[in-house]
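Below, in structure tokens: the form predicted on its own, a single chain.
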Amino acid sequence: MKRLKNKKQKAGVEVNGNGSVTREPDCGRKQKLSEINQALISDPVDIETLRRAAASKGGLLTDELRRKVWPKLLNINVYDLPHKPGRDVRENHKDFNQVVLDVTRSMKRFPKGMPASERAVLQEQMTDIILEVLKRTPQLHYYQGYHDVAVTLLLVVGERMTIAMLDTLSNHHLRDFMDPTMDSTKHILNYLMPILEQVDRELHDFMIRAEVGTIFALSWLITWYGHVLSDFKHTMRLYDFFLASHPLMPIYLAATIVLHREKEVKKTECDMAMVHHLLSRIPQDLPYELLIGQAQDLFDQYPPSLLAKRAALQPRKSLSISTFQAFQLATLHQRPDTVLQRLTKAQGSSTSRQAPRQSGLEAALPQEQGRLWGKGNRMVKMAVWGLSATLGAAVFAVAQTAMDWGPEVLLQLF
């Protein structure tokens, strides 16, 4: 097996063309916060410094951060972000069902201790955003594991910001999830095994015995580790990270996760059922900032073109892959959002006019350090959606492998 650098003593990193990650010297929490708030006040703004930032060691640091840097990583103007979905979104929705179903039994996916009526309150709000993206984009279709992904940015962002991410991310980093085929999914997965194959052939010929193949993965990937991971603050690490990286990132990750764990698997019978249940369940204490830097470190030493080559993989097929380049060089050019500000007040448009309320950062959360379960406007919002009880009301057990993501699912991949 081939010895992966150890990173645990480094955090910066200096962000390649390709859209990798050289890691630099920490410079201390104190420094990475003025560096982050120098990048967002920069003019342009100073996009490789925040994915500097989001790659290095503790990510982004802070909620409040995130709420800041990340649509700054996705190019979303917080100054005309989209209108909150009517309830029309739901009419005549061919997905309206399966959504509603996934969002209900997304309970765990809430922090611990946050009242029901308040979870009520925002899986309402989660089941338009996802509908609204889908109506936004036709092309787009559906895939269990996608709420997982809306959860995740809504317990940070905030509704109308969610919506704008994830508008985005559909458009890119997850675009091959929403094929109506899992074919451009299954493309991705099929990275996995070629890179494990580079650094250590004896566990990858022992997973080729086994016939494991790689759909124990499958939720790791499409979901961005929402799903499998218990503690949100890993989540949001991880986040973090697959924001300001490559869309194969995820899959260099897992990469990174079977390595750790070789010797476990090297123990288990060389069995496909065997070696599927050990490696679906994903450890809880994972050392994720080891992980990421090795990560990193596969990603460079290996970069999708190489493998692709050595694996015949075809990533004109990844309309993710194709498209990363002109979306990353699209980022480099966007105005503080102080002078965005100004310049949406110039115009005077109908957004400018409702800025200061109903735009920006501010209307979409309440105003305490960033918890949609602070004080803030819950009691608003709690008056608006009704406080319908039907959602939530119902418990399911969330999957905790690939092979309960549902027959339809697997019929698909094979």
Second form
Amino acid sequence: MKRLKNKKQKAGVEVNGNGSVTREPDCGRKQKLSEINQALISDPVDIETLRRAAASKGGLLTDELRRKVWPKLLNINVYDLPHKPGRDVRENHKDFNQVVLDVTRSMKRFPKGMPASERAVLQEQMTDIILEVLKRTPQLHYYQGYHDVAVTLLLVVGERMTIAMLDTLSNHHLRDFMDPTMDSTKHILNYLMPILEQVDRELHDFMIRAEVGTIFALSWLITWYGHVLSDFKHTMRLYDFFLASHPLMPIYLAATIVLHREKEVKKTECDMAMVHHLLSRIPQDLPYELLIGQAQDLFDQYPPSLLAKRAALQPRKSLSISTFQAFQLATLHQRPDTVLQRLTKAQGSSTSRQAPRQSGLEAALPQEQGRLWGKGNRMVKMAVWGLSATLGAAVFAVAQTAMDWGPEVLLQLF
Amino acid sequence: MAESGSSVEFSGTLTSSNLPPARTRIFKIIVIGDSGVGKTCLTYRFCAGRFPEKTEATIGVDFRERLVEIDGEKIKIQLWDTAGQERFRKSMVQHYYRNVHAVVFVYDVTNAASFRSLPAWIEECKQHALGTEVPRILVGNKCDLQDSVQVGTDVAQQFADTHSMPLFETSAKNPNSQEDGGNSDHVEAIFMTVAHKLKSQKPLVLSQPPVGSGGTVNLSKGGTDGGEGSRSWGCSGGC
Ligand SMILES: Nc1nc2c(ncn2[C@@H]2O[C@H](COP(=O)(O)OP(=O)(O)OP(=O)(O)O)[C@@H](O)[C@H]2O)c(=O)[nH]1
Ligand SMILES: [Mg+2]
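Switching conditions: you have the form predicted on its own, so give me the form predicted together with its partner chain.
Below: every chain and molecule of the assembly, starting with the one above.
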């Protein structure tokens, strides 16, 4: 990560996350910004537009927008977020040691300029978040790489929103990876070769002859590329895309990456080690925008159902795939944040799905800040206004999330 | 790819010019053991010559290699660094057990649980048809953490003997053994020992505590009978 956020502030302009391609002309960007904001205040929220924006060139453009749009893509009410986990979440947790081991070794995922103390705070949060989400759904099993997903979310949306998002992802997009064994994950990986077969028979046959298998793409799939990309802006760009897409989309992207490197692959010695070695090292300067477009095209042309049939993939129940349609349908009926705020407040916590939740703005704020807000602390309000005035719509959503990120993330972002 | 008797294979045409000429022999060595024992650090140290500042969890299989010269022959040593978490073992890493020429089992001397997992790892290998005919060694890592040792050398040695493996105790972080003035690199010696073993397919004896000079390790072939654990070609307790 290249201190994206710090730079952004210093320059006084938002840096978009569209990766290595040249920026769209500013008017296109402006138009996209306003489309996204419009979609957010529509009632119900215009989820189709948000999805399109997340996938199309440049993705969601700014961290600011990501914080507003990501929850919508996952049908999350920002006024009804889970609480920070208590200390007890670490007690007697079967995955505790593994999680700590992986979180401790996740240093590379943080911005280079971040002070160690700040990173340490975030790493503690990361551990708590992961353990909390696992605890909520005992059927979920931790895998190495899950922490790469957690840290990506955490760096963008803060602790409590990360819990909510990770919870949803774990029960949907990532669900197959969280079985007690990796058999379902293997099944998902099995979609890769059939896609290649459809597009480039020769390349496919070469890889079959090399017996390279698909493990080179394992970390791509289960971390949504977070484990292998060194530039955080690319990771965020891909997360925009995957949050708005079918759970198999990371496999289609893997296919486009392999296809993109077709010449290199064919020139390599036809040997498992050599081909694995080549492919597992992902080039850091991939044309992400191009590949994302190609992945979408491949998906439309060879949808999973067709592949399953043609490649005679063994039928296996994939929870991620089978629950996807219902999940997508559910996202269609979301209210904009201003309405949500009112409703959530009115309903109170009794209707919350998870027990330890409160409602409304105060509830969503950390204890102390909540009190300050209640008393009408001018400083806080002004600071919040300062953040939100430039954004126009959804003022309260910004206020809430901004406070929710907590001072350490705020420091980092602003 | 199917080979039986010989434990080496010849590579076909190589593309890149900085690679060794064709027909360089490749020794494939798989490195396994619990998560966190230091497999990535050990393989990195051997291939890059230093302790990595930051490692990350290994997801699936990583691959490192290094070209060495043994008795005048250039040989490519390929190390397969595998994921330690149990869930990756069963359905994932499997694929990579095929065609390996040697196995390195790693445990962490400061973590008794990682030592207790060894029988499961050995069993895992057996299931992939990697029995005692394939050279196997046992490495106890993190010897630099002398104050927190949980697995004593004697216990480990006994275990190694039972399974006919030589035992090496070392540290990926600070592999210089104390006795010889800190000049030699144990990690280097360990992998080179395996390579020599593979090259000769005869048992080897580490003549001395390995003396490193300019990155080479002096190993001499031993004349004793085949692969009987540490007695014949191992060293232990050297850290
Ligand atoms: N003190 C000390 N620490 C070590 C040594 N070797 C590794 N470590 C540390 O142990 C931790 C785990 O090392 P890795 O090499 O990542 O472990 P691994 O076996 O590859 O783990 P997985 O990839 O999860 O299977 C890291 O924090 C290393 O810095 C050593 O010899 N001495
Ligand atoms: Mg590792």
